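There is one chain below, alone, in structure tokens, taken in the form predicted on its own.
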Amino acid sequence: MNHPIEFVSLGPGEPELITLKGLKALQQADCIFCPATTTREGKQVSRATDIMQALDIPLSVIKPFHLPMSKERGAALAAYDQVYEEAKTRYGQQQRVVIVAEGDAGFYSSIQYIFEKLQTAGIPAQRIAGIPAFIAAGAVANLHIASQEERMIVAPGTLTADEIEQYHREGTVVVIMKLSQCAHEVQQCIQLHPDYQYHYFENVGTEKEFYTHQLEELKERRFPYFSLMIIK
């Protein structure tokens, strides 16, 4: 009997933040597909591979696939299609196949595209839950993200300063993922509302982790791709 293809959530970056269930799936896998990107210097890098190596997962079972970092989705979808085809073949060979994602595989994760293709094809697939970056960020700052009856919205970097202001008036905690995509709007909000609490994070769970709630630091900072903000 074939084992379902598993989508394992690696957590935000710190290897020990993976779940025991996720780690067990990695240890039992015959093949693990994980995303990798290419730097401007042409070097292939993969945070997912780094996490798994720290967990003593052998490189022999890890199969990186190149994922272009671009808003144009054509090349990324082509890469996912290739992973889908190979995963389907290996599944037919009764191999235990794992596809990994940073954070949680069901939360702003583009590998959902592969998951849906497998479902359409009738191939069993299951997700193993993980810790999303904003939850890990709250722990870094000893921050109680939402209290009692507070509402919270988690949004990608498409919010405007006006929308952030509206949510704040409603008493809603705002979590912005992919912060670099709305850097101008966030900086505008900081200028207009210095009384808000801005909790800013970079590379949560890695050796490059950075956190500040100091407005002067935020006004001068350039937000990289792996950054998020919690506004209260």
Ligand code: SAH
Second form
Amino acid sequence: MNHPIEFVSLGPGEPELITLKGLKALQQADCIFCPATTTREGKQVSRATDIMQALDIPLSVIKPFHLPMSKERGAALAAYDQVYEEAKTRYGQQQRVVIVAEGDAGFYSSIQYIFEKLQTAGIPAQRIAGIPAFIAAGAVANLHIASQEERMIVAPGTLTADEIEQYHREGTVVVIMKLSQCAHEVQQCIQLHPDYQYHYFENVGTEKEFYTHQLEELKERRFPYFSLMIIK
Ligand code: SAH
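For the form predicted together with the named molecule instead of the form predicted on its own, what are the coordinates?
Full complex below, order starting with the chain above.
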């Protein structure tokens, strides 16, 4: 029997924030494809592997694939194409194949590219839901992200200070992912509107986790890739 390829959401970083369903899929897998990157210092890092090791998933089933850090999409797509080919082969051999992504695998996740390729090829694939980083961030700060009649928008770092201002005026809570891409606009907004609440999060669920809502701490801060903001 062929097993559908499973896309398992690992959650934001804290190993226990995976679902039971996701954990069971990892435990039953013959092979788990997992993203890794190389830092500027040349060190291989894989947050996904760290999470799985903490969950006692044997390294022997984990197959890291290397994703380039650059924003140039071509190199990443080549890496995904390779994973797709190997996943397809192993699927044909009736292996249980899992592909993992951090947070929720269906939320700003480039792994979706492989999912769509499998669908096009008629290979069954199923996603297992997970906790996205901004939901975990809300819990870190004991922040009620949206309450009562409040609306919320999630944006991927393409926001301008004007847009944030507009949303705030409407009573819409703003969640900014990929914050490093709009650091300048956010800093500008802070200067113009120090009265808003800026909840800033870094590396949620890891030992490097950082949270602040103090403007003084935000002004000098360089926003890394794994950072997000909730503005109310
Ligand atoms: N699929 C992920 C989102 C991937 S997009 C999810 O469901 O959360 C990558 C962006 O997510 C990062 O730029 C950052 O804004 C946010 N992010 C992911 N993990 C994070 C973490 N542990 N702490 C803070 N931000 C995180």
